[in-house]
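Only one chain is given next, in structure tokens, and it is the form predicted on its own.
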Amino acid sequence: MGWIGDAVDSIKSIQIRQLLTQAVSLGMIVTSALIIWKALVCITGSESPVVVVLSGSMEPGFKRGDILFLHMSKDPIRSGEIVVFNVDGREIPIVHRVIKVHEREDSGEVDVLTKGDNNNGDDRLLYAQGQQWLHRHHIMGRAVGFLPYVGWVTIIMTEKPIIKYILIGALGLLVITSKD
């Protein structure tokens, strides 16, 4: 019957103690990942310290599938910086360059206008209805580094959910059938 039969036999031979040990190990891995994520959030000051570029709007600088590392400091945002922002009414953050900065006279706060490097016009059509500028609370962070192409894993699993389920199933089977 091959490897499938071996896997089924391995699952049947698992003892309760071994199953509990594997469940605790899996729980520790998940907990460690969450702790690392929360630590990155605290260190970078960004609600999402790592994002994947999902479109070609920032080419040639960033290509689809690049991973960006974000940092959010109290320094004012300047023209030319690459920021990641959320727009009211949209779930997915957008990665674009700041092209104009507008300082409010009454409060001294800075509002920004963005544009994708590969786009013809500015982003006002992407903003919420009637919104002309992005305010500080819209900005998730500034891009401070990137890893090319590594984000394709996320894109593939989002666009083809069957691959995600196969991968999760295979990893689950690996955890259940491991002897250590």
Contents of the next structure:
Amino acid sequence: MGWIGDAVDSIKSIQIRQLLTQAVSLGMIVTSALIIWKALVCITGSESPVVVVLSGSMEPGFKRGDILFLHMSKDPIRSGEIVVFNVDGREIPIVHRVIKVHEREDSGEVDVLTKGDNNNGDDRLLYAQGQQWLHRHHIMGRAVGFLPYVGWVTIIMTEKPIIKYILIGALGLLVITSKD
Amino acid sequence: MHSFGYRLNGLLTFSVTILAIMCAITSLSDNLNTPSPSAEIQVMNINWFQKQPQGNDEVSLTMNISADLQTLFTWNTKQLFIFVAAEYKTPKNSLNQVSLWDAIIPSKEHAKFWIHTSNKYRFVDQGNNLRGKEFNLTLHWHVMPKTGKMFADKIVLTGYSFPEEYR
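Go ahead and give the structure of the form predicted in complex with its partner chain, now that the form predicted on its own is out.
Next comes the full complex, and the chain you just saw is listed first.
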């Protein structure tokens, strides 16, 4: 009778150990993804080092679904640069090109006007009420590189959240049912 | 270890890694290109030069722009975004850059061109400092690749100036 008790105990302990190991490896995966993301934030100096293009206002150069790599440096903002900025009170950042720059002699502050390549008019309609120019603190980064099509994954997951849940559910199932 | 799920996972990871490496190499190949572009801009006419009711100077001008940017194209170039900006200094502003005209060049064949155009975007100063002022016209180009790093450069042409009086 003793060995039945031993067998039951050993089975229980294996299961708990296995569960804990799996939980730890899942935690490791999530944490290393977070570490990579935060490292990118530090290296590029920008709060969001990678953005997905959501609208067609920069076509044919950037289409919906492309991803842009951003970098922010202390270099002055000059016309022609593609910048990502947040309008006060709006969450979604906008990626457009700088077309006018007026830099103050005394303070070094700068007035910037932007426009999407594919838009007819400049961005004054998008700025906050009464705002004519963007300033340095609105700008989150400059686009320095780009990868086509990769951003569709994010767009699909944002616009059809059911797919996000299905994916996470499937991943969770895979983790639980895997034998190692 | 040999189930369908594991094989699919391995295949996907491998293919994504290979794709990423290919994109990086493609982008690096752009560095092998040594471009030699040329450009010329002539201001044909100052159409009008007025002070607006708010107190800012505004000018409208017509230019002849000719350029040969064919050497900027590589196999990884999707398009070239070019624009002409006027740059000048005023007492209050150490630098003003106003984009006057821009265009997208989709392929190498279109990269050698000549165009006669008035300014596409309004040339408005912050203030009324433009009378008699000298300015530069700069042709900027931004190379937008099929994948990877974007490059930008410019040619600065000097010697332009505004008229002494409004007209």
